[in-house]
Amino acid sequence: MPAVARARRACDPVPCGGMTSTHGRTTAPRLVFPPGFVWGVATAAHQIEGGNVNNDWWAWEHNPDSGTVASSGDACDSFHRWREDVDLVGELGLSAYRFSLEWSRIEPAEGEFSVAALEHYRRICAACRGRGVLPVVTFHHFTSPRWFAARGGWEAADAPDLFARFVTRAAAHLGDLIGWACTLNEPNVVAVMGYFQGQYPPGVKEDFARYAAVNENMVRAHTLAAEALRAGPGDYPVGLTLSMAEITADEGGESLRDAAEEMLENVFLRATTDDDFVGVQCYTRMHFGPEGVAPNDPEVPLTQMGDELWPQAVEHTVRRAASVSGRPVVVTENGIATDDDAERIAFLRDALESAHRCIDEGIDLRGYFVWSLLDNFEWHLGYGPKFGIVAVTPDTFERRPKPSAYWFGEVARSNAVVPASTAGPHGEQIAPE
């Protein structure tokens, strides 16, 4: 019996809303989530597949001037070991797996589509369905084909149409198996990191006009892609995912905070009015002062990303997304970069308590996805940050579920926040490696 499956048998969940009693002590009821709440885990093609040599990120990470600390290389070899990943999701008892399509594999040259690549992703969707796992398909997660980048990337006037053509072709092949569809992953990050901060391809720095133009193009790309998905086979919810933070104003920073919320978030949230959901991807809090981005609070611990350890950002971002968009919300990414898995469990538990407060307020929150299933390639930071609930041995690609994986699996099976004592494969608490 697989180790993950043993956890299912070992745990004895308390009935929803009930009180637990341990040796005569009465504890508070568990935080129970609504029936049908979706519990998932997320990945991205370039971060786990390996060998995506035909996209702009492969070129970028091999450019010595890019500042990227490592090549993605073989990543987690998930292009070949995807079935192990789907099996892990199913064995943990999760109800959804969010993964992305690698556009450069499906359309390796402009207008030339690979049926073999489409079949590969169709097999992943089918395997999810066979496991009782909802396949949540993201059509663009940061990477674009080299041919697309060479003709201007997201700055090109016809970039939205080219992306919509790809989505139309992919959806025609996969649509009958898709569970949910996300058009673009964090288009605000693609724009600001690639066309203002210069840390992502194409490496443009502090060009506000180009950054704003890319924002506009990506909004149009989402709209066209959503229309293409609704016109194709299948019947599933469609939305986009947005990187959001609890953006706060230090003294004198109110106007810059408001401007940041407008450019980084609101411009995309307003584009979701016809969507079935908006995906919120939240990790931390950031500060703005009168001169721009301000330092972190020195009283708050930092994660491996250098961000404030701030799980309560979930409720702030979910509230904002619901208020500005008027749409149902799904937390499509949340997690922490840390080598301390006990810290990960504590973070996720606090984040879920934060999410539950939104539900108590009447916000239509429909699901929660941990980032990430696997320790993987974290873009310009290489393999240093550890977000995964499953460790991956670099030379053998062996998957090793961490205590947080067992704990989150029990949360999903119970549809409730559960004690950390369910963190081990037999229901016992295990000290992280």
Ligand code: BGC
Contents of the next structure:
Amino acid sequence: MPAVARARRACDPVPCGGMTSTHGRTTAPRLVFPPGFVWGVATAAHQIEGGNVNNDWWAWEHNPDSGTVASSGDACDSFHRWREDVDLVGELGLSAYRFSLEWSRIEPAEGEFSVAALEHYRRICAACRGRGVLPVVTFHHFTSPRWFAARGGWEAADAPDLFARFVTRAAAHLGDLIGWACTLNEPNVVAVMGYFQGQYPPGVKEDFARYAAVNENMVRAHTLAAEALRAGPGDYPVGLTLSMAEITADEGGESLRDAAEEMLENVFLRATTDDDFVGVQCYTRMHFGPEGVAPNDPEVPLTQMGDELWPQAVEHTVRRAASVSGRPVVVTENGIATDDDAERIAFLRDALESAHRCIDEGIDLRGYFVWSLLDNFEWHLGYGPKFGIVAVTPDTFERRPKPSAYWFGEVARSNAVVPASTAGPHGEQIAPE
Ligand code: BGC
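Having seen the form predicted on its own, can you show the form predicted together with the named molecule?
All chains and molecules follow, beginning with the one already shown.
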């Protein structure tokens, strides 16, 4: 039995569907999204595939000095179980699946491309298409091949060209099936975590010159990759995804806040002028004071990531992305790390209400993707934080959709969300009479 059917029974009697009036229930007021709005879920190769032994992250996880708490190991075994994942996305009623290509599988040695690996990703794209699900393909989601890291990683002068060569080769194989393309996932996080905070490979701490050089190279890598995608087969929207936060300034923190926005976000937003969309990935709010990053607001609860639980960050980041870039926007990631799935539903509902306010203001917001389909490998924090709308049993890899999966599927099918003020007690999309 498909996982969705199995667990749908398990979640009875919580109603999982329908906006029509039935048996003592009335249709609640709804916030309707524009026709064609894309509803998706996102994943990344290294976080779900397992066995990605040939990239810089695997090496980093196995470096005892890295501070990473676990090896990605088998992850969710999605390299073998990808069809179950695509089936789940389709069965839930979602319209898009965002996943990434693992560069180290496609180009295991410099200049040596694996047709078998490309065929693997082609099968995933085709399965999405067969399910009526838009394949949204990310070409780089944090991990790089070991050979690339060994020759200087994102600091090497020719790093953007090497990335563009990989993108050209992969797009030649997949282009006719791609739905949307994201060149780089959060280049700003690769730069800041890898070359300033030192928590991601290569673990460089507080080296501003190296950090700035990587930022510059990643902007160029995006530009070259986008050109390569536009020149290849297929005709699909191309964009960049950025990590964005609502950044507030406490008194005296205004100039540091502005400087942070400039270095972390604006340099990339300005590089999207020829793109079809900007992908906003937002999770929380940050504060800046006169000394730099200031503590969280003690009144606001925290997520498992230690971030402020702040779903309304969506509207601030979408507004900023739209106004700085002038491009259409897609929320390519948003979600919460929590063990409490009711809290997840409440978060997603509030985030969607927040997104809807942008649409009301006339911002061209085209889609919303939950991070993540599966509970997965959360980088240096291992398997602790739970972002998934689907749980994965360790060792058996059984996929178990949570109530939030059905809730989000219903939102997608109805293209509407019932505001918190009128939703049912279990997060239903139908309000009790
Ligand atoms: C990244 C994901 C990550 C998520 C939650 C995003 O920054 O793209 O890979 O798992 O945030 O931390």
